[in-house]
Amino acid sequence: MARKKIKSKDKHILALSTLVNHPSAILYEKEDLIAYDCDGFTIHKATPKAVVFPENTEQVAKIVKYCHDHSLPFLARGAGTGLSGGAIPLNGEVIISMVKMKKLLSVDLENRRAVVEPGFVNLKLTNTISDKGYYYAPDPSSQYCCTIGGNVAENAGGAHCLKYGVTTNHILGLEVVLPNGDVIEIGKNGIADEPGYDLLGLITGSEGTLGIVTKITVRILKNPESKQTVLAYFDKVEDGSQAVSDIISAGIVPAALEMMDKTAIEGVEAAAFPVGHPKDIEALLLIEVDGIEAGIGEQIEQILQVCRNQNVREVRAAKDEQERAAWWANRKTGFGAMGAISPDYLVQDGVIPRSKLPEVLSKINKISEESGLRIANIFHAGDGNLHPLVLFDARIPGETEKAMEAGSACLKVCADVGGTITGEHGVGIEKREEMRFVFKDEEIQAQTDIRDVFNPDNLLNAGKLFPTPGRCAEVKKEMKAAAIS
């Protein structure tokens, strides 16, 4: 078949037509590129040189090592449902979409581990391998299409990251394309132990400033013999927050534990899974403990005794499958939900310590009041990780700038109390300045360094995770330049 022609004159959109197998997998037309200008996060939006769909490692490695020749900026991307704007092609960057590489390659249930594509949808995977007894923990609220190459660059966590850890936990091996289309592989034959540095810690997490994973073995698990889901009313925030502390204190470790406020239930009994919550209920918990069947109804007990004792309106386990998985629906559509009740808003992600659950809250309930903006809060509230969800209209001219605000000021709360300013989201662009709420100019530029071992050109997904340097980190770098030349 011959190939179709190619329109633009452009050399570098000629040279990377080349480098795939379709003319097709190359998007370069202006009214192509809009759905690529901006991810999860679309206050900001940029508009990238060109999208291109490798189909496998080869391809990529091919891509970057001609973006690296050629000075071109690039980034990867996955299915675009970050939430902090780290696939924003802010430099006019070539996008290498990974939508294309989205095989399960294997699957070795006697050692508990799968290896995937970039491109392999996250839900898939339990969808995969539950017929076999076997999932996989990692669940973001956008795990029915975020992919698993996006959740290694962002860390995501998701609901039960309270006792099962977020995807860093989860992660055994990867193949990863480096800056200057190098192909490297970290943990060998699926062993995440190797000795030597972390590397599989310090490129997952890295929000692709590091390089490019192409291939990821992850550790899969036994589905538990048994689980239950509890659902609490509190008619004060302040109870349900205690309630959150004292089950811990009990030594529950449960699979999640989220809490949703007034404004969040709004939202979701608004939305597409409704299951009748009061309409005046300040916050409810959605508690869930899992593992061998004989310890589940004893753990159910105690939860629900820790409820009462903390005045709850009403407490109770789910009666079947059928109502937990309703629950859980109605809590996983929670960010999306908001489209319902407002008509844009900005998802926050910040933790803290669970023992300031009540403080945050009140102090974030006093941002909305002075911002004159309504602020929903759900969040993991297991391990402290909020969600506070501002909510605006762009329509109205500075509501934009005064929500992003607002945002921040919440982020600063979780940092004066001995917290941090993201939990799974990532700082992208979003959160870029806000590093300086919790790291010196010494600790940034020791980050920064290590990003310029990795990328040293400064070509990969550029001016995303760091602050802008301060004029004593830019002095500090011209020296060091000068005094290598």
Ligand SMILES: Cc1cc2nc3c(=O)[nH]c(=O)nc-3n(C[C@H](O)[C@H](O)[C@H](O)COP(=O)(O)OP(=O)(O)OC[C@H]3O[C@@H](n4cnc5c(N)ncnc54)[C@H](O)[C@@H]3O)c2cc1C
The other form holds:
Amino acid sequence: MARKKIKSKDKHILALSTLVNHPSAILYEKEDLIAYDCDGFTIHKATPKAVVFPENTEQVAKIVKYCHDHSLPFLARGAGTGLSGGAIPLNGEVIISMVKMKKLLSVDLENRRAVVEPGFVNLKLTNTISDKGYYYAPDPSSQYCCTIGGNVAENAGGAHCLKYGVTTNHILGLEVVLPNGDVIEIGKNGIADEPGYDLLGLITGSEGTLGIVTKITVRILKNPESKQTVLAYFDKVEDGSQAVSDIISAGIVPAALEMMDKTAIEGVEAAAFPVGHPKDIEALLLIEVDGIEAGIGEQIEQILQVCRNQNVREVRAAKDEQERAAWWANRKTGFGAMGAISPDYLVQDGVIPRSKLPEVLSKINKISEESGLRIANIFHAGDGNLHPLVLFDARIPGETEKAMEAGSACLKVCADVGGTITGEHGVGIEKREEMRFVFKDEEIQAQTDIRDVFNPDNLLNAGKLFPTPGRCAEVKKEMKAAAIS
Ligand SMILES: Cc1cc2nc3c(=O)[nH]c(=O)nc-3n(C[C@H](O)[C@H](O)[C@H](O)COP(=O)(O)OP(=O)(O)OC[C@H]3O[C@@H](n4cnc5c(N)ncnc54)[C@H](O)[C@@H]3O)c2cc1C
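Having seen the form predicted alone, the form predicted together with the ligand:
Every chain and every other molecule in the complex is listed next, the one we just looked at coming first.
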């Protein structure tokens, strides 16, 4: 096929266009680049230099090597659903989009693993293997469109991660293009527990700052024999929170244990998947148990009783699979549903010890009152992963900044009760400064030192994950000076 002539005169665009093998595999014109100026964190925007669409590891490696050799900043992008700004081209990066690398390379049912390219969409894996009785456990609410490469970078979680663990617990091997263009394989043959440093653990959750993942071996699980879901409505948040603690203390390990507060319920009921939740309750719980058929009934009875002991207004198990699916669609589309009650919203992602739920929720209410902004709460209550959603209107001058301040204040509350600033959405650019809520300068320095080993020129996804360098650089200098003297 004749190559489409590249109109740009920029020598880097011309060179990069020769490293991908399809005429439409590079975007460089202003109007095309607008779609790549942010991800799911829409408050901050920046224009990339170009977007390239490689089709295999070799092309990724060549693009990375070119960027490295010519000191061009670059970053990887999956589906762009990240909520902390990890894929935003802060420094006018060359974006390396993984969307053309979307093949399911192999499925090995006997050894319960599958190999995918990074642009493979999360839910497609379960959809492809479910008829054979298997599924892929990490289930972020964005799973219908986010990529497994993006999940690895963010160490994504989901409703069912309470029982099954987050992405890192399901990754057996990775192929990674390092920031100089070298290609390495870790977890060879899908054997995760290799001798030496745990590089799989290091790369997973490194937010695209250590390398670009080009192949992923994941663990797949056998479908549970049976599952059942309970819905419980509470007039007091404290009662709902206590029920969460009591379920876990009773020795039950639900597959999922989710909570929504009154404002969140108003949102999901006004959006695309209403199920008729009463709007005057203060909290609802969605509790799912799974496992062998014989044990499910007993667990459901125990859960119903725990909720009754906590003054539940109404509690019942789903009458059939259709109702169960409707409850989950209502919950899983919860973030987007905020668009039905507010022009803009900011998703936060704090983690707290479960026992602190009532205290933290009351402090978040106080932040809402003081800021004058409504805050909805939708969260993975079972593992204490809160998602305060700050509702605001970006058209009102100053309101975006106010929302950012309120979001940050929510994270401070989480850190102060012994929790942390992100459970699954990552730090990105959004929570860089909040890293100081949980780490001392020396601890941040230890992490940036690791980044510098992989990414010494900091050309890959610079400006993410860590606070502005000033103070850390000073600490480093002080430490060096102390060592010399
Ligand atoms: C409505 C909604 C609901 C969500 N629900 C959840 C949830 O329940 N749980 C959860 O954990 N998250 C959730 N998210 C956040 C988001 O979907 C996840 O962080 C997801 O893992 C991002 O995947 P992506 O393909 O969109 O990655 P992107 O947004 O494109 O990229 C995210 C980061 O990963 C890096 N990256 C992407 N691909 C690669 C690669 N191949 N190699 C190296 N780095 C790479 C990017 O540079 C960036 O830093 C939600 C988002 C939305 C919009």
